[in-house]
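The data below hold one chain only, encoded as structure tokens and taken in the form predicted on its own.
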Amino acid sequence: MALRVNSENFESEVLKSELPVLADFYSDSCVPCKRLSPIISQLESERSDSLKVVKVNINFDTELAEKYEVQAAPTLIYFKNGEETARLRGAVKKAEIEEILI
């Protein structure tokens, strides 16, 4: 299961991670987020040796949502070496996510 991160541990868990990180900015009440969740879990288990997956709840961690200009949930942001390299918005297909995981 993806690690839930917040403002306090975002830097250590995402920006300083040795592995690339897929951050799922979500909301508990978001239906597309709930549909995306099994796909995220599947990617996490398939790529556990090469990808770290984290979840950021935009309702509780508004600072992070604002900092990364997350306008809607779900938003997936791919970080590599502490830098954002790709972003997807909305309910996307697994293939679309895999395309950004370079």
Contents of the next structure:
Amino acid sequence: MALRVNSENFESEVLKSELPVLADFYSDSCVPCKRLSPIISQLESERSDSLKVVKVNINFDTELAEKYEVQAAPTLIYFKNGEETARLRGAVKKAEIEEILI
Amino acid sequence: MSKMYDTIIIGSGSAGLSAAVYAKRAVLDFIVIEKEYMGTGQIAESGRVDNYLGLYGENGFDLGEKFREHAEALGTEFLESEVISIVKDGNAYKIALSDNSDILTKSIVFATGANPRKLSIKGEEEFSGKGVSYCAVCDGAFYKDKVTAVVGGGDTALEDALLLSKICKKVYLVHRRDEFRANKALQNTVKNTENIELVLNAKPAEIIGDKKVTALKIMQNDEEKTLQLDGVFAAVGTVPNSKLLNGIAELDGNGYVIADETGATSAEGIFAAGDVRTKQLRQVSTAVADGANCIFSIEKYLSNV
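Mind sharing the form predicted together with the partner chain? What's above is the form predicted on its own.
Complete assembly follows, chain above in first position.
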């Protein structure tokens, strides 16, 4: 189960994480977010050794959404060593996510 | 020789799922092809559905899930893939999929639905996802205490405006006519909501911004005006996903597949159901009816081929 993060623990959980992190910026009752969710869970269990997955609920954590200029839900941001290396928007397919997880 | 299906249902919205239920009961050999993972079509985007008989007040997403569970309970098989082309092959059709595989079928239920219509103005593409949205439920939360505009005059536009009025400081409702198409109850609520400002007889002209949207230029009664705002939500109706039938079946001027209640199109063996076909009223109830009718038509068609 992916960890919910907020602006308080974002630095320690995401930016300073040893493993690369896939952050799922989602909003409540957003249909594409609901469709994407099971795919994210699959990736999380398939890659538990090499990937950390976190979730940001933008209904509550607007600060993080603003900071990373996220304006569409869902948005996936891939962080490596604290740096954003890729970003995907919308209910993308599993293969498209796998492509950015390098 | 590769397998020949009785029918292939393209699309897993209300029309496609209803067709699946009827096709199972008719013991047809079929699968449902869907572009989206576990899709249920446009109904999923509806906040609350108050006009589907027997399920008063259900939210759209849950209603769609119920439809899907029903089709699954009867053993419907789904295939997540995109149809690239449909080609007539003797008495049958060959459906080419995005993974380069082909499927052969004697008939097709074409239930591909419709997608949100674009505003088709300058800046729309550039700022899509950066202040231009087609889903207030998804993206509304990004505009807390900000100013937004909803463009449109139907149920969706007014529902979006109401939803945003609870989040935003101010919501402009921009509509090209001076009357709304939306239902009267909704209109009354909107008119009584303090932070919704009606901008009537106004057409959007351009979306302006730098990194993000900052303003919407409109033409109101032939006069150019600029609304300073942070987000624009488009709710100007839908366009049918009928491209695949271009040159195969007759479409009307707006791209809807011409078919009556039986679902029969001008292409023998292809039956259209749901929002993609020409009809008076596009609702869940009429989509469900279409799915049923198409399968009934297909049973008759198959007994004659």
